[in-house]
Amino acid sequence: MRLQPDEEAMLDGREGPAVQQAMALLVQYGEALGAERMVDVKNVCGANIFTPAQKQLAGGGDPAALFSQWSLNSDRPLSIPPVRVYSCQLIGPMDREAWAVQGMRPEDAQAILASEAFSAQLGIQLMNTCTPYQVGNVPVKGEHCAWMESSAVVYINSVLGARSNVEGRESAAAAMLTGKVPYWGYHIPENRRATHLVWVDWDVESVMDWGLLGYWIGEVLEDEVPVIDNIRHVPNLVRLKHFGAAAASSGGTELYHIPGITAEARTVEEALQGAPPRRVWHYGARERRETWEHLNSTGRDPEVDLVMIGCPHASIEQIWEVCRLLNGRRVHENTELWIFTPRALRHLADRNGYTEILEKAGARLMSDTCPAIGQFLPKGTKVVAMDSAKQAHYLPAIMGVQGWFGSVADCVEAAVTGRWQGGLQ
């Protein structure tokens, strides 16, 4: 790679061993990808809160030693300097207020809190969410970023027009200390053009339908870039959040275009940058039903132990909607209703009275984590209902449970009755 003088200085160790290790990691990464140079980034989202299990695998050590090994791939502890650029912590392993509900031991919770405190000392913003764009980190069109979390990257790439690849823990941590990442992938303008056209022969309007469309697109296009045409209703943040998360889960989609809605395409022709699509796909009633059946393929028993809402983390609008649907009703005695949201929005829910409404109904509002990341469920859980295609994709595989996927109304009804009655309208 061709390095600039400031990058050479980092690689030579003139800014300390941690920055040197970070730059060496990025150079190795870039050369493996065929990148010719670095690009400056001033917005990084990574994951640097470490679990007791990771500490045990590392053979112990303080948070700096864990950062050295897990985030910088160093075989020796390094003195970690403050981050060089604006950096945020993504979703973590624990709700700092409800860790006991997760089944976590006090000493393990304290270890995670110590790791979190170390990140804060480095200047990492403790957003602790998979949706930083919901709580203040909103990059602009054309801004080069280095973000982990596939559902977040596809959102900022597509809806906002920022430029990021899906980074790993190590490359994101290295970017925090250097302000650099290799110039490749979706940082390069020509790589952002659409490669396939998807014609939608269905009136996609609900959050559930946006999740179904996203999951189908990810399955058939894998990591290609679609331009999606014949969308008849303008989707809001929640719908695009669920759409992108589903597409990123089923196939690795990191960028899509919807003419007149997303940031970089006013027309299909503009999304394709003058080239013909490699293939035209059609999504209609048959594809919609097949996708719904696939997402519900692990569901067998109608008795629901847990209803989980908030993957990606729920917006304040979604929390408000759950409160409206509950409307004085109570969660069934044999069922739990858990809603996950960013910590900042949890505070807003407290102020709006939503937390009290949920608690009176027997539901629980959590933040900072989710069952798939933290790998926790209520004791004895065998059947989970979800409004997220992403969670329906991951949770049954990760936790060995049955999964039902449907609308948020279906999920709230399951929480109140204790039984899954959702279907495809």
The other form holds:
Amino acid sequence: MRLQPDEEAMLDGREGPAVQQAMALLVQYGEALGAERMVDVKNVCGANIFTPAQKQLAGGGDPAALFSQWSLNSDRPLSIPPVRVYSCQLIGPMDREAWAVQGMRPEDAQAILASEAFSAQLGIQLMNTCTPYQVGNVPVKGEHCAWMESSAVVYINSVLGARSNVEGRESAAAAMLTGKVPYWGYHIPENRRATHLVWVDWDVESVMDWGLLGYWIGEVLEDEVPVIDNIRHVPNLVRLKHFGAAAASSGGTELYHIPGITAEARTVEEALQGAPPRRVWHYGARERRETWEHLNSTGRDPEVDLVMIGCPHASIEQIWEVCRLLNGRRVHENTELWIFTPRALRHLADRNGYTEILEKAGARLMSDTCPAIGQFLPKGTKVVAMDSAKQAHYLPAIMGVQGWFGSVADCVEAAVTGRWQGGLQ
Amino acid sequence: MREPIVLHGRKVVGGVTEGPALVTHQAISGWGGVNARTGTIIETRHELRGQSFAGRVLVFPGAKGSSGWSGVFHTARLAGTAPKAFIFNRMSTKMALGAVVTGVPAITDLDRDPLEVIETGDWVRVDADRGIVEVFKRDPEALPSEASHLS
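Since we've got the form predicted alone here, give me the form predicted together with its partner chain too.
Let's see the whole complex now, leading with the same chain.
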């Protein structure tokens, strides 16, 4: 790679050993990619909160040693300087207030809080959500970013027109300390061209339908860039949050275009940058049905132990909707209803009275984590119902449970009756 | 031993190793698709579900899914369950960073599709520094126990 003088200085160790290790890692990573140079980034989102299990696997050590191993890929403990650019913590392993609900021991909770405090002291913003764009980190069109979290990257790339690849923990942490990442992939304008055209022959309107369309696109297109045509209703943040998260789970979609709606394409032709699509795909009733069946392939028993809402983390609108759907009813005695939202939105829910409504109904509003990331469920859970294609993709694999996928209304009904009655309308 | 089939490609991460191949035509999800403590594929509808890549040369189209890909393979390295090498077709940030932190030889951009040439159970020698993959085809009769449990 061709390095600039400031990058050479970091690589030579003139900014200390941690920055040197970060730059060396970025050079290795850039060479593995085949990148020719670095690009400056001033907006980074990563994941640097570590559990006691990770501490044990790293052979122990203080927070700096854990950061050195897990965040910078260094077996040698390094002294970690403050971050150089605006950096945010994504979703983590633990709700800092409701950790007992997760079945966590007090000493483990203390260790995770200490890890969090170490990040904060480096200057990392403790947003602790998979959706930083819901709580104030909203990149602008053309802004080079280095974000982890596949659902967030596809959102900022597509909806906002930011430029980020899907970074991993180590590259994001290295970017926090250097303000650099390899100039590769979606940082380069030509690579943002749509390669495939998807013709949508279905009236996609509901959140569930956006999830189904996203999950299907990821399955058939993997990490290609689609332009999606014949969308008849302008979606909102929640719909595109679920759509992108689904596509990034079943496949690896990091960027899509919807003409007239997303940031970089007014027309199909503009999305394709003048070239023909490599293939035209058709999404209709049959594809929708097959995708629904894939997402419900682990569901067998109708008795639901847990209903999970908030993957990616719920917006305040979604919390309000759950309160309205409950309509004064209580959650069934054999079922739990857990809703996950960013901590900053939790404060808004508290103020609006939604937290109280949910608690009176026997539901629980949580933050900072989710069952898939934190790997926790109510004791004895065998069957989980979800309104998120992403969570329905991951949770059965990670936790060995059965999963039902449906609309938020199906989910709230399951929470109230204890039985799954969802289906495809 | 029969003559190997030789493929040429580009070094992603250097090093020399050899081992039995584990081949899949489906992309691999790291976080949420792999149990790093055992090296086992856990993705619900994956063709390798229940099989472990530990100590084997993983031959696959590329990475997909969560940004936790590198973190999971980083964990596999520390847990001692990492593959011996990566041979793959599609470059991505997940794949590149994952290969770097796993610290095992990795090769891509091969002159023949490795998914067509290599089968599970073949013996594969990887010289990533020189960009060379040598494939020694498995003799089905010589390895009945290995073959019998492969689906």
